[in-house]
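Shown next as structure tokens: one chain only, the form predicted alone.
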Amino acid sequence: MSRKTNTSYVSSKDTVPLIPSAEITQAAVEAGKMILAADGVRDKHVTAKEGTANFVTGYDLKIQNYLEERLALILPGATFLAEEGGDDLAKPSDGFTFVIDPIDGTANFIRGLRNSSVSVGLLYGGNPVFGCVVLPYTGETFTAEKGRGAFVNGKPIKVSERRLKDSIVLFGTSPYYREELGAATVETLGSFFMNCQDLRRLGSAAQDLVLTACGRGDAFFELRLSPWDIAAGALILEEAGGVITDIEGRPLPFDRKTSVLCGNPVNHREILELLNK
């Protein structure tokens, strides 16, 4: 969904965005508290969207509405691109665009698996300049502002230095596109499994990205994700010293769906070499 508020908000220099990062972070943290408050009623009002195992709950909509209203007050003039508004991938504006996933890992949320996240990315001129991913079940908030490093609960983070053979590779299966991408996903997983330490599937791409950013995982891939899955986590990963591209090594777009491959500078290069074989 894409919409626009009434006024513009830029710094006095007109070329450098002034980012109210603390206020945006607090809004995302409050959204995370709404996820925690849903225990016991999380599976109410579940509907299916297009694609296999693609669900939306009343809490997805409630949290998204909260974030859009709160963030529009924090940063007047920003446009919004958010998951629960259909499949409108309109090009981000030349100014600020919030890219929101209110509950990344909705299937986990419905089942009480406690692996879900809130993702709030901020683009300026179509490029990420701020990202916040909240993991409500662990009490962790990951943030990054372009050029200023990446943090979890205010403490600096960085990617691991592990080679591919020693890496834990996180992955997603793109279940919404199973018929189209299922065989390629399984083939890619096989290549990784024979060349890395082990694999992990958590069910939230935003969480996978920030766990790679702080070195708990060493790499991550998925063959198709939307901008709201990656806008925040991609910047956090890069600011933590990581490398993130599509599966062929090209820069990520943020105005359409894309494959994603990330890791540290060493294993990312090794993975591209492996996949090119």
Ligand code: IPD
Second form
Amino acid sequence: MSRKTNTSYVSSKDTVPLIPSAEITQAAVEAGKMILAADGVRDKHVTAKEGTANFVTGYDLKIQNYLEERLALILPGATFLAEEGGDDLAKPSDGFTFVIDPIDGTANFIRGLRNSSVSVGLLYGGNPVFGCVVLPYTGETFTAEKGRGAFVNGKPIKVSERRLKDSIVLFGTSPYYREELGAATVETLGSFFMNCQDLRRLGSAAQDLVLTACGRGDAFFELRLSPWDIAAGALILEEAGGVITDIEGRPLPFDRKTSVLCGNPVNHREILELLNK
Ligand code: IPD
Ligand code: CA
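Structure of the form predicted together with ligand IPD (previous: the form predicted alone):
Complete assembly follows, chain above in first position.
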């Protein structure tokens, strides 16, 4: 695949080389088809990873290999940070870094719960410039390029305008860090539940972020996530007019694990006020 090198656009911070967004999106869509091809397969070659209830399947590894090989051809020279990588939380390079979760929602995938996603983020100089999250079971592909809006299957999306009291709040339980964060997660959930319309736990953080970006959910939080869970979805959420920070309102890092809180500009402010009471 040839790479166009003679075009660039000016982002708010730096000049970023042209991003081959269509080719990256196509690779993520193909990865989504690999998830669908596993529908109904009983033996998914599951092995345990570090932490509580943390698993990897043969499909996670196969899809990640596929994405790394294909994306390396699309953007030669890009570095990779991927969930099943071994390159755990390596510092992103000054140039392009792909941040990949081949199957976000592996526990759902193992059981055939049909709530999993493919997440491909692209950083430039450590900051998200492109994101693609594929929901294979609904046939939806969410994309965003920095400064150019967010889309599902090519149609523009926006966050909701709901106040916290009317919000459906999506959340994750950080299950791999239960000993350390379980009590705080339950306490935070309690605060949300008494102040919002209702809660939902779907099991894929990347999916939670894009569902918030298109206004089907109104806010999302989880006390610890990794860059591959959020790199793509965070940009999609922001480009859809949302606000995303850590749980204390600070900008998100993409080179280490972090808490995450996102919503629309109104409910995000209300949530920070609630949690700081
Ligand atoms: C997990 C999912 C889950 C979230 C966990 C993540 P994985 O990703 O996003 O919703 O609660 O914190 O690690 O392990 O299935 O790729
Ligand atoms: Ca994940």
